[in-house]
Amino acid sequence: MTTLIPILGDQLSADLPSLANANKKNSVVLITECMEEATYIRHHQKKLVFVFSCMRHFAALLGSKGWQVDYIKLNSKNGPASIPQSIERAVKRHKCKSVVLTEAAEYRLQQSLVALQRKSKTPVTILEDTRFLCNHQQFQDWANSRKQLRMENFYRDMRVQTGLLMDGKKPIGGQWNFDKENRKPAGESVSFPTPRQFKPDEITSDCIAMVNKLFPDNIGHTDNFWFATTAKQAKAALKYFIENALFTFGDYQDAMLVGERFLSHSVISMYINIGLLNPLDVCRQIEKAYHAGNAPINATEGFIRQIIGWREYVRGIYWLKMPDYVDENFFNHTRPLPDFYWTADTRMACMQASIDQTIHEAYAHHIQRLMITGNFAMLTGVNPKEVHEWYLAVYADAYEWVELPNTLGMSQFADGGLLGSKPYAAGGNYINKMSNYCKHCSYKISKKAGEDACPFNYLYWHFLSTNREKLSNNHRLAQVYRTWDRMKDERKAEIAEDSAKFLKQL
């Protein structure tokens, strides 16, 4: 009896549940490059190359281990319109008696698989994805026991569950969170290693050619493609980070510098999210570096928190609140996303640097996303759904389950405080403190009003004043509103006038 095992494009793990108990002799693995998945959002060209190359390399790996693999390339004639259609065709092609697959990470695709399961005459089994540390029921139970769904509380539970950085029942270092030690600006004299890079092989080169042909108008380009595309390469990238950058990751994880696209960041989230690296294994290696004396506690804890804290938490929020979550719009923002998000053609040095880097690398680190491009979008009233679609399109590590809550909840506060306790709004002073962008800008960070003033300086206050009715009861903003109330009427009028002019031309 032949069993079909479909593997999705972000399930490239040898320990995938649908593979774990399968019999190679009686199974056919189906991997499909599907135009529907490639085009439901206008993905960055490098993101497409990365996903397709990883899929093809994984298929080759399975083949070398004795699996029968049915691989459908995107440019195949009469290719399937969707993943469910590909599965239906493969069932007939191989005369399969059953289908076993692992649940999709994104709601949209999972719904189509469930619909297939219901209508298929061939039995379809959908297994839970055990590569995550917190399953759906566990998160549901945790959420039901809480009035507020704060990540910090969830993170502490995950520390206890995994035992990571724990001394019995107590956190190593005497505290759970060392975030206050992770906010140092980086001086221009500080040097940073470039993440481990890999030359495209024949498989990747074929994917580059295909993307250039089929997606020439998508954002970005395929030049200088350097991402890892196999588990072996991804593990090498992780090892390089631990040996060369982890030590300073904590200090400078929030810093930004002109010309420094990566600083001390690992740039491995794309490898974890596609399946090349196991998240718990990554955390174990980071923890091992700490115990060996090769990384300080603020770097180790901060890195592990991003994985077992934020990553697992936003996945839980996503499945808890979908499908309605994508339409959340607490501030009723309706402004279209400015064109320069696709071109980097702007006078604001911080926005130009963050977007230009995104265009070239399909990558920007979390503070560039949160406090530059995200902050600007929220302050100017951009429709949060358009912001979400941009982030989903342009970053190589972006899948809706992890990107959507980070964007709508954390970045845009569109869920009204479900995920975050206050909006991540900031003026120019924060950007000037954490970067050297302002030194290279045609706007003046020191000016609070007028055409040459940093737009963040007045847009920040305009956002707060405009949304006071919605935010006045937020205790974390009480002091900020007291400062606003002490401002002279003339200053408030300047803020309103400068904001109106800027937003009109935007």
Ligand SMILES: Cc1cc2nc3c(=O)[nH]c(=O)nc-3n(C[C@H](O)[C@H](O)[C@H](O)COP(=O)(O)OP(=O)(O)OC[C@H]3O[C@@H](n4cnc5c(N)ncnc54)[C@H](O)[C@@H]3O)c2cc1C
Given for the second form:
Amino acid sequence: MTTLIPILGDQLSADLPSLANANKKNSVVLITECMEEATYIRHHQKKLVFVFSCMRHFAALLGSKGWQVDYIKLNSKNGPASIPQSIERAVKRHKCKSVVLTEAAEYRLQQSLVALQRKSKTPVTILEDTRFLCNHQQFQDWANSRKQLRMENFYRDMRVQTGLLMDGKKPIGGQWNFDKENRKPAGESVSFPTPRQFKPDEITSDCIAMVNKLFPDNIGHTDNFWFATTAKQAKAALKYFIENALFTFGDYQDAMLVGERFLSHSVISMYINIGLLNPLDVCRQIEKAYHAGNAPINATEGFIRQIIGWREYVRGIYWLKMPDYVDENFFNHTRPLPDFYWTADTRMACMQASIDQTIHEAYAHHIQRLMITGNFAMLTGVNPKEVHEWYLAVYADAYEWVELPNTLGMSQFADGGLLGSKPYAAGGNYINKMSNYCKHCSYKISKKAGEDACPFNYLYWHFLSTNREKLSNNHRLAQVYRTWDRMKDERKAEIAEDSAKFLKQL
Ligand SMILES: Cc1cc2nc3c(=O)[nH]c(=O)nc-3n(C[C@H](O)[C@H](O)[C@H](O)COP(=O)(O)OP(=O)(O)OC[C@H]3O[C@@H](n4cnc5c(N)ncnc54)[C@H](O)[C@@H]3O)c2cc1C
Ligand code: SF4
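Switching conditions: you have the form predicted alone, so give me the form predicted in complex with this ligand.
Below, the chain from earlier opens the complete complex, with every other chain and molecule after it.
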């Protein structure tokens, strides 16, 4: 009685539910590199190398542990067009009597697995993905019990559930959230460690060659590929972060500096999302560093909140609201995404730096994604679906379940405030406070109007004034609108004129 265990490209965890209870002797593990997954969006070249290399390494690891693995390479002859087709073929090939898999994280893929389950003559069991802390039902129950969904409330429940940073029923440090301490700009004299890097081995080099051959026109390149591609390496990267950067993670969480692509960020989201690191294990290690006196509470709490709070919360929102969520467009924004999102060819130093490192590293940190590229897209009225597709393509950690709510909800406010309580809109002052980009920019941050004025300065007010009707009920914007109302008519006219000129040439 052979059981087929298909493992998806982001399920590369030894503790995956479908593997945990399986009997090695009568199971075949199926791992498929398939064109549909590689091309449904034009993924960054480094993202493709990363995913394929991790898949191949994982298959090799399972093989070394005695599993029978059927691995289908992307460039194999007559390769399957889709994951369900690959499963159907493998069932026949291995004469399987049952299929057991772990639910897909993305709606699109999960729908196709459920369709397969319905039509298949061979029984297909789909297990819950227990690597997440909050399952779909639990999130739905939580959401049903609330008038308004807010991450902070959800996060507190997750703290209690996991016991992370808890002293009985109370949060350690006497507060749930230390975010106020986590908004320091970084001086140019502060030095930051580079994340732990790994030399490509033979498997990764093969993937690089394959991606160079099959996807030469996708954004980015495969040069200087340094990501971890095994669980062992990812654990080493996490350890390196804890020992070298966690200490200042909180302080500089929102900071941005020219030439510093990573600052005190962990650069582990891609490892967690693909399954090389377990999110709860990561948090337990971070908590351990706090108890050992190796990290302050603002860094520890801030980091853990991102994982058991934001990461779980956005997944909950995604599954609560799909499939309609992807089409939400609260402001009815219709502008196409400017070309320079693909080339970094822009005079705005903040945009140039954030996009340029995206092209080279398939990585930008949260504030660059939210307050630079995301903010600019919202202020200029770019269609949120185009913004979403860009983020999904360009980052090594991007999977729709986590990327879509972050982009559409958090950064574009396209869900009208379901995920966040106000739009993350900011003018040049914020960027200037949190970075040194403006010092390197051909626009002048101090100028509010005219040819060389910082575009964020007038676009911010243009966005707020244009969307006043939709935002006037938002009490968090009341003060901002009072400032607008006090502005002189001539200043308002300048804002309208500069914005119209800028948007026309965009
Ligand atoms: C527009 C936009 C798009 C985004 N797209 C993605 C995406 O496709 N994939 C993705 O994993 N994250 C996404 N994020 C969230 C966040 O920017 C990244 O998780 C983070 O930048 C990854 O870098 P890091 O590992 O160095 O994170 P750190 O700053 O070191 O944070 C630690 C960990 O917390 C988690 N985390 C932090 N913020 C979030 C968040 N908002 N949502 C979910 N997890 C979070 C990640 O696992 C991350 O590794 C997006 C944010 C925005 C604003
Ligand atoms: S001046 Fe404006 S456009 Fe230039 S870096 Fe600063 S915020 Fe960005």
